[in-house]
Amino acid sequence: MKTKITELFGIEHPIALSGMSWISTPELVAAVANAGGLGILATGTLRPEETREFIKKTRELTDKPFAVNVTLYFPEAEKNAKILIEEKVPIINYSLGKGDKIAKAVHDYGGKVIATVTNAKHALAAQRDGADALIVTGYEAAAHGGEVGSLVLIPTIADLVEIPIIAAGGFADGRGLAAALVLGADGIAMGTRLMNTKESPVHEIQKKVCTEKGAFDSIRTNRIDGLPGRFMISVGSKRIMRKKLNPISALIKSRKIAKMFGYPWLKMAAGILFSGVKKSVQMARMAIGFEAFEKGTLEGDNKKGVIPIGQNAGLIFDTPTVKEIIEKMVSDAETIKES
């Protein structure tokens, strides 16, 4: 199947994996690139030597596109960027920030560069800003979705903007699939179906959750990680969203943010003191969801940790290779297509 997408990124199927924190590593990516998708490494939670690590080890996993995304609103993203360029990844995904000299430097070695959008405001800027594709994100995604649902936002941004859309949110099948291209998509990203696959990290608990779990078992709150998201409701879920937090708090969190990153607590310290109430509670709220992040992802663990899923877990019933599942996909959607 061809779209502006697979031609921009030299991909066989326009169908991404999205870029997931503990979920994304290089053996999910090299699984969907080897597939004919494109994978998207998550670079969130890595230390510097980390991704550099990480993009070695996928490009040992396979010889075809992939991405790497960089999280511009975590601490030490600047660091992370800056080895996404030295090590010229084909394609970087960037998310949460201004991407225009992320952009520039990425052309210069002749790559490409996706941006990670909810609204039609971030839409417009980072194509002026040099985007080459956007990252479209509905309300219906895993974590941080935006605030309408993919069947209004994907026409809405198509409208907008000239270049490719990838639309993310809601995607779980090849009449999704099918959806999104008559919707004005080039493509899909994949977050919960392809969390749910035997190559995916994820603890078998959580992969066996997912499907059980309906459209109606997830819930979109700030009080996670401090940002808007869409997450599983569970016993962690629950008792994470009651904690009420301060800044003296914050400070006490802020040391397991720093220790993650290799950053210098001192200096998070002062930065959430004299950033505020809001920011300083929202700094708290990340260190909490971090924590729980990878005690929901890998260890399986709901009463302690949470775990992201979209509102298409109510699509998923089965866990089969990544292979199947994007072959099987853009089958159906050619079918649809041709009827």
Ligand SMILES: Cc1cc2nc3c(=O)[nH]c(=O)nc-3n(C[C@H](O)[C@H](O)[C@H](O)COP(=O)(O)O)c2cc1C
The other form holds:
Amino acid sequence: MKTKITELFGIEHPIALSGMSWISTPELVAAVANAGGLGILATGTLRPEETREFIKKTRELTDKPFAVNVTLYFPEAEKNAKILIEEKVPIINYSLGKGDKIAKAVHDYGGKVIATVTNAKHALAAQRDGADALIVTGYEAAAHGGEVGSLVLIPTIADLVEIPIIAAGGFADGRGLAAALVLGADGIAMGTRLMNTKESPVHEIQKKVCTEKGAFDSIRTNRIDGLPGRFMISVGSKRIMRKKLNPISALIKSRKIAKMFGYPWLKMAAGILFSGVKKSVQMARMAIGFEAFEKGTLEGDNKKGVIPIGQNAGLIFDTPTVKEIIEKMVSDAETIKES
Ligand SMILES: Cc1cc2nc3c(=O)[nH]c(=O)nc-3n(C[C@H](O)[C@H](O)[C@H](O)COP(=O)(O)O)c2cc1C
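Now show me the form predicted together with the named molecule, since the one above was the form predicted on its own.
So here's everything in the complex, that chain up top.
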């Protein structure tokens, strides 16, 4: 299936794998790339040396174009971005920050840039900063989607910018792909659907849970990792949402996040102390969230852990291979287009 996105990135189908921490690993990225889609490698929780290793591994598993995500909000993001540029990854996908410097450096070596945005202001800023395409994430999405649903968000942004857009949030089948294209997108990105595949490293318990959960089984809240995001309603997520936090708990919790990223704790603690109460509580939530996501995704623990999950869980009933999903979606969307 050809669109502006397939032309721009040299891929076969306008379907991307979202950059999901712990899940969008070299194996899953390569499975998507080899099936003709665009795999986006997640680096959010990786230390710089691990990022380089993951890029190398992805290159061993596929000779197709792939993208690497850098979440600019995270402590090690700048170092990770530097590595992506040194490695001349074909496509860099940045989110939660300003990407003008990244865009310039990537264009200098002939690469492409995708900015992830959730609203009109950020879409226009990313276009101005040199992004070649946007991932536009709606309210339905797992984790950090926007405040507006994809049905309105896609045409709004499509009318606003000149660069191609990839719609994310709520997509799980050929009907969704066809609808996104009709609404003005040039492709889609999927998290929850591709998390539940044979090749996905998410814990087997979560694959089963994902087939059982419905459209009403997630909640959008800023009380998990400090930013508005969508997570599965579970014993674990309810417990964390109830937690009351203050700057002292932020300092204590920051030890964990510093350890996870190999970041000097004293530097992080000083940053928290000077950032004010609101920001420090947000940092504490981020630390708690990260710990819970690791338990949720890799250990399948829904009592101590938390898993991001989209409203599209209500459209997912099986655990096929990546290739099966992509082929069926494209074929179904083409049938809809012709009818
Ligand atoms: C388990 C899981 C982990 C995720 N981790 C991240 C992350 O680390 N960073 C990020 O920007 N988005 C993350 N996301 C969100 C996806 O990148 C994407 O925006 C979202 O899944 C799209 O919506 P969908 O799930 O409806 O397809 C995650 C999503 C899931 C399901």
